[in-house]
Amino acid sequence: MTQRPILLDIPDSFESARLILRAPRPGDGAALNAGVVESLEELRLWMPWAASAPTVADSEAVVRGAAAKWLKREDFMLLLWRKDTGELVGGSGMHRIDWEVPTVEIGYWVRTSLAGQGYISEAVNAITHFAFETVGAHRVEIRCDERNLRSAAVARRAGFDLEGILRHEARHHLTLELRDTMVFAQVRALPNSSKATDI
């Protein structure tokens, strides 16, 4: 990539049909928490951060410092907003960012009292346009445990087909149990390629 990232023009934030999609700002931490403490029972179970609960001032933390990483465009964390209520549906965003490609991998999770509404499928679809369109990659990535059926499902749905399982790619954050991670992924189209990707 011949651009500085520091210097591209990236909006932090962006809309779905139901959604608001934008980068943290000082100030969240505590609709973030909120969200967090609600759903701890789930979320433990598939990301080393939420082992534990945290407090509003650790999550203000969190959100302050995922502003900074936008910035410096280190990593794209993204809070989603019911457009109806204002109310947290959950987190999402672009991490693991390669910029030499470029590539992104969207990670996501939804608070327990929203789940099953089609959120997190809406918001993947929309921040997978906004990694090709507005971001400029050329490969998004979703990666999870192959025993999180749920999150395996969105990747699907929302058109991303599977590359690969990585056998004992870690180990579980709470049993140490070696883990499968389930590698999917969508890509763009190169020029005069006859394999186009939808987005």
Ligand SMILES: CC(C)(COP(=O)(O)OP(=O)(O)OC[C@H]1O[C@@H](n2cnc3c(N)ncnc32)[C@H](O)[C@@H]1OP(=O)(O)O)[C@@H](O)C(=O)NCCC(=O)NCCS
Contents of the next structure:
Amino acid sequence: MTQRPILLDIPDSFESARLILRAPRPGDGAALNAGVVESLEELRLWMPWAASAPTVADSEAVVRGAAAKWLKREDFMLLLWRKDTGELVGGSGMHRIDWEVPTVEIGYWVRTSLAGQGYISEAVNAITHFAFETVGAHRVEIRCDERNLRSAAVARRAGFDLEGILRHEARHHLTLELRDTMVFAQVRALPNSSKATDI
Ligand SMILES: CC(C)(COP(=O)(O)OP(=O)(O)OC[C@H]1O[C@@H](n2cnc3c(N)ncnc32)[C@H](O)[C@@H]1OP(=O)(O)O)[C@@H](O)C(=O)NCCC(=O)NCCS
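Rather than the form predicted on its own that you just supplied, could I have the structure of the form predicted in complex with this ligand?
So here's everything in the complex, that chain up top.
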């Protein structure tokens, strides 16, 4: 349990081999907008926020709102940048935080021109490590529509276990069809003494 998350010292940027992963900042809206607009066809099927093209002002509002949530430890949106070119690769983050445990859920998208190069799997590995070692998470989840094979492949490639499939758990945001949700997770190993087995 984390008593006062706002007091946690959590760096707003970290690295993997090819990426800088950092919290959004005012001024990131134009880069985010270019990445999303380029990728709209691939995103709109799976990301409810990508149903239509955002303006640059929309994207700037998103990054400013996300920066505020980061500071309040309510949600950790991350923008992924290539170290070699400085280009925005995509977005990710630790969402649906439950500080009582703590648990987080990782989400992700890649800009279409940089898909298929392992950037997202690399980011998920780095974020998972950050979640366990820096945020103090005990459980990291990835959830995706059962039909989202590319997303499930990222989870598997990053070493997540499929724990189950929640049947008819939600409706697809475009078709409104009932959808099944795959739940993948990794947990941090516990020392024997810290599991409540006697209650
Ligand atoms: C889900 C999504 C992020 C996956 O993107 P991706 O580019 O397939 O994922 P990665 O960046 O990890 O790349 C993996 C691919 O790169 C290849 N690759 C190349 N170099 C690699 C490396 N160094 N390490 C790992 N994989 C590498 C892998 O073999 C794999 O190729 P394959 O798809 O032909 O098997 C992308 O499809 C997307 O943005 N979809 C829309 C949004 C979405 O659905 N988000 C998830 C919602 S739950």
